[in-house]
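For reference, the chain that follows is the form predicted on its own, supplied as structure tokens.
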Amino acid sequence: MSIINVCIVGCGRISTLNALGYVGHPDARIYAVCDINESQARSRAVEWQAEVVYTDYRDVLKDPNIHAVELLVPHHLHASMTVQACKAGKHVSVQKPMALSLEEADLMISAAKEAGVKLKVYENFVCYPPYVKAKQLIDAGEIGEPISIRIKSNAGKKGMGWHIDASTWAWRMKEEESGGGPLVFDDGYHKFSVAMYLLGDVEKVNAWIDRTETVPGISWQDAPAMIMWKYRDAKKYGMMDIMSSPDLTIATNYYGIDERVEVTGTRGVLWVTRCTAKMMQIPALMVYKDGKMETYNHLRDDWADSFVDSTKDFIEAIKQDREPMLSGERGREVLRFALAAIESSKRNKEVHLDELESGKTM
């Protein structure tokens, strides 16, 4: 195919960022949009100059002009819609978390392989330019042998950045649809992915995940939470603390959540800040080694940049017939990490990721 025709399925707020990498791309275009809210779909179609508007996903799969789908739908729909798209011969980019269980993830991976199509899990943090540069520096030995990572995730109050209608969050409060809490399982997938991207595969995890009501009887967050892990086959460790500060105003153009990452090596220390928000007004990437601080001031550091680069990776994977950066298999590993953390908290015990595989008991 010369031009990849893509259908964006789900035209909510986040779709405005997922669309950025397609707009103006020489090898792909937003050919169609699909949403059960027809007025929303038509509005996005005008914005992105899409030719076709659908309100029924089944019609999307029947359209021979559509080569790929971008699935931006609630979590409990990821597996079934991905499998259907693969069987229809469409390449799939599915929003994180990829599924509610490892069994669902396996069905998705198998469907893609059997159909000979690409399956990409859309987790954009691993495409955020400061994280990409950090990965390059770590792999090049700039901080010596990496020995630990610390991730700080802090949610704040509404008032800055995006306004999100309450109805948009309703399904996230239902665990049978969301698969878990909004901070650890949903947004946390980004952080679990970064932890593996920067330092490697994880062996075991220990977690304490609390629950706090935000609107009594209506909404809640899975915080405060403390999660610790050990990397596989190495003396490398990680920890993440996830907090919700209801009276904290966070400077952001997007969601009211901020993250900071610190990687310690035998020779130096590396920090990545900003990304979703800009609470710390400092360079997005800094490295301390040999008694000196080096700052990286000219990296693209808007959260939107990570969406652009993630989408471009999907397009290139299709054009070059290669695996996307976060393939189905890799996305499954991140999912297993997240599920192990949740299981650890539920059982109040350390959990080895291998224990989550079918046939093994806790």
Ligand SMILES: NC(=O)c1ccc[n+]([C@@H]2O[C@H](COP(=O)([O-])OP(=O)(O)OC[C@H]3O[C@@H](n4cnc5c(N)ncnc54)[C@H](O)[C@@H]3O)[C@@H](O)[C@H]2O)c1
The other form holds:
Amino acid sequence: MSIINVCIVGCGRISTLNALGYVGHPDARIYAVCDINESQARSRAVEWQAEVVYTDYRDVLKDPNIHAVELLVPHHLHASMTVQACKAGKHVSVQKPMALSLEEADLMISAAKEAGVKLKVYENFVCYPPYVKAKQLIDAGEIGEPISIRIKSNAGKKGMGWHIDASTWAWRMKEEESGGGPLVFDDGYHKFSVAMYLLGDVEKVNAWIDRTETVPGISWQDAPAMIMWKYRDAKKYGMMDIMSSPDLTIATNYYGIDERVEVTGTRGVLWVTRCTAKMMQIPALMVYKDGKMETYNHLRDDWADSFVDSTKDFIEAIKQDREPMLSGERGREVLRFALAAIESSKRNKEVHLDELESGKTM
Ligand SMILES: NC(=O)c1ccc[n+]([C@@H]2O[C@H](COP(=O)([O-])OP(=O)(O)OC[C@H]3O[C@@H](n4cnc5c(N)ncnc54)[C@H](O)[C@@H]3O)[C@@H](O)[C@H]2O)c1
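Could I see the form predicted together with the named molecule next, after the form predicted on its own?
Below is the entire complex, every chain and molecule, led by the chain shown above.
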């Protein structure tokens, strides 16, 4: 195929950022869109100059002109839509969290392997340029041996940043559709992913994940939450602190959620911030070593940049016949980490990620 024809499936809130990497790309284009909400699909098609509009996913699968699907739908649809697309011979980019369970993730991975198509889990934080640079610096030994990571996630006052339709929140409040809470399971997937991207595979986790109603009887959050883990095969530890401050105004162009990450090494310390929001008006990446602070002021650091680069990775993976940055297997490992944290909180004890494999006692 000379140009990869993509169908964007699910034209809701996040599709506006997913589309950015395709617009003007020499090797791919948004050929079709699909959404059960026809007017939404039609208006996005005009915006992205897509040729075809579908309202039924089965028609997308039958269209031989479509080479790849970008799945931007509620979580409970990820697994079945991925498996169906693979069987129809389409490459798949599926949003995080890839599935609701490890069993679903396994079905997705096998379906892609059997069909010989690419499966990308679209977790864009690992493409945020300051995290990419941080990883290069860590791998190059700039802070010595990494020994810990601290991830701070702050959700602020509702209504900050871009407009979010009530329908976008509605399915997230139903656990059978979302698979878990909005801060740890949904948004948290990004942070579990970053923790693994920067420091490696995780062995065990210990977590307290509370539940707070935001609008009584209607909406809730899986916070406050404190999650701690140990990396595999090394004295390396991590912790994540996910808090919601309902009266905190967060400067943002997107969601009102701010992240700050600190990685400690044997020789230096590194900080990354301003991925989703703009709370800290400091360079997005700073490194302290040998008694001096080095700042990285010229990195692309808009949250949208991580989407553009993540989409480029999907296109290149297809063109170059290589694994995408977050393959199905890596995406499953991030999911296992998230599920282990949730399980630890439920059981009120430490959980080894391996315990989540079937056949192991819980
Ligand atoms: N990478 C990120 O930072 C990020 C941010 C937000 C959302 N997401 C992910 O993107 C996905 C979508 O989230 P959103 O916030 O855009 O949700 P949304 O509710 O705004 O959009 C979902 C869209 O899917 C459509 N849809 C539902 N069922 C469908 C079906 N059977 N066929 C076709 N279309 C269908 C809905 O009509 C809606 O337009 C989720 O998986 C979410 O976790 C990722």
